[in-house]
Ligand code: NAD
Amino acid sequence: MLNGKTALVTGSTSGIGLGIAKALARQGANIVLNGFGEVEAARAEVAALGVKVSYHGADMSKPAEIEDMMQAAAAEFGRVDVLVNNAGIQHVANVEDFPADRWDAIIAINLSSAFHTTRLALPAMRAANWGRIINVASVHGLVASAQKSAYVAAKHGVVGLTKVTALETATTGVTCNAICPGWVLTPLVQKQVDAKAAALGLSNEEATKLLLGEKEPSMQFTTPEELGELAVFFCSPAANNVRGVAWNMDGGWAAQ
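Just the structure of that chain by itself now, the form predicted alone.
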């Protein structure tokens, strides 16, 4: 379905980003990976699916590096057909205790980076009259949780940016949508489970139930693979008129 097209996925060396990159690669898209972490392992996993893979180590808090990444992707593959804004970081604290530098970093990486990649990808998408912009927001783009002011603000911002981008491209072959996962079992979340288990003297299984039980009625994690398949749907002809949605895959979290 995506043969000959190129997908750039930010924050894609592990977790959700890697899951989405692999799902798009299975559809034939060449992939531009980005992020910190196990770069070579991620590259090998995607390359094994028979597509071309490149990597750019842009720090998503730095607009100049984002511009360099977008230029490099266009130079290598012609243009970015599918843009997946997934890079994100987290910090947890009450508003009055929230370090200002952490706030700035979260807004930069979780929100501003999506603006920069989008503004740089759109001209070529408009020229070709085809493109897919998929913003990985969060259920926290729809509802809030205590102690996550910067993350919730950023993710609500991503949902707003998604809607505006969708409206501005509404009469074109370019679409923009957001995916809003609940708990996803990524290395980041596993650390939270481990910390909860250690702090409360629980087994990993008990800590997992506690974590999910607070918010997610299904009592199960969403997987990166499931999120990847939703991204594939957004890229399909069936989703030509799906525009500006914030599609939650959250086990019923936001339905409460």
Given for the second form:
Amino acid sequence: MLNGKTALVTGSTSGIGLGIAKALARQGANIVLNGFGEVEAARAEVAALGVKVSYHGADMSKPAEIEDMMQAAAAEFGRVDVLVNNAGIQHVANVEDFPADRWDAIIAINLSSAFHTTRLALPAMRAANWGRIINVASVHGLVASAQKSAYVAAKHGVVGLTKVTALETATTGVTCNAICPGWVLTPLVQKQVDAKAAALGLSNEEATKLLLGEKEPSMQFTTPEELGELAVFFCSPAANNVRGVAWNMDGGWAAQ
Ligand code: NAD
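Switch over from the form predicted alone to the form predicted in complex with the named molecule, please.
What follows is the entire complex, opening with the chain shown before.
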């Protein structure tokens, strides 16, 4: 379905971003990876699916590096057809204790980076009259949790940016939608399980159950593979007129 197209996925060396990159690669898209850490392992996993893979190490908190990444992707592949804004970080503290530098980093990486990639990707998508922008927001783009002020503000912002982008492209072949996962067992969430286990003297299994039980009625994690399939749907012809939605895949979290 995506043969000959190029997908750029920010924060795709791990977790949800890597799951989405692999799902798009299975549909034939060439992939531009981004993120830190296990770069070569991620590259090998995607390349094994038989598509072209490139990597750019832009730091999503730095607009100049984002510009360089978008230019490099266009130079290598012609244009970015599918843009997945996924890179994200978390910090947990009450508002009055929240370090100002963590606030700035979360807003920059989780929200502003999506503005920069979107503004840079849109001209070529408009010229081709086809494009897909998929913003990985969160159930925290729809509802709040205590101690996550920056994250919840950024993710609500991403849902807002998604709606505006969808409106501005509504008469074109470009669509913009958001994915809103509940808990997904990635390094970002394992850190929160570890913190709970340490604070309450619990085993990993007990802390995991407690974390799920607080928010997620299904008591199950959503997987990167399931989120990848939702991204594939947004890229399909059946989704041509799906515009500006914030689609939660959250085990019932936001239904409560
Ligand atoms: P993760 O920690 O496994 O992956 C995050 C990715 O972002 C990694 O590739 C990392 O290298 C990259 N990254 C971090 N800072 C970066 C920066 N400054 N520049 C470029 N890349 C950077 O986390 P994840 O759980 O897969 O999270 C992916 C997205 O999904 C995030 O936006 C997160 O908010 C969102 N999300 C996660 C969950 C969950 O339960 N895990 C739930 C809802 C939403």
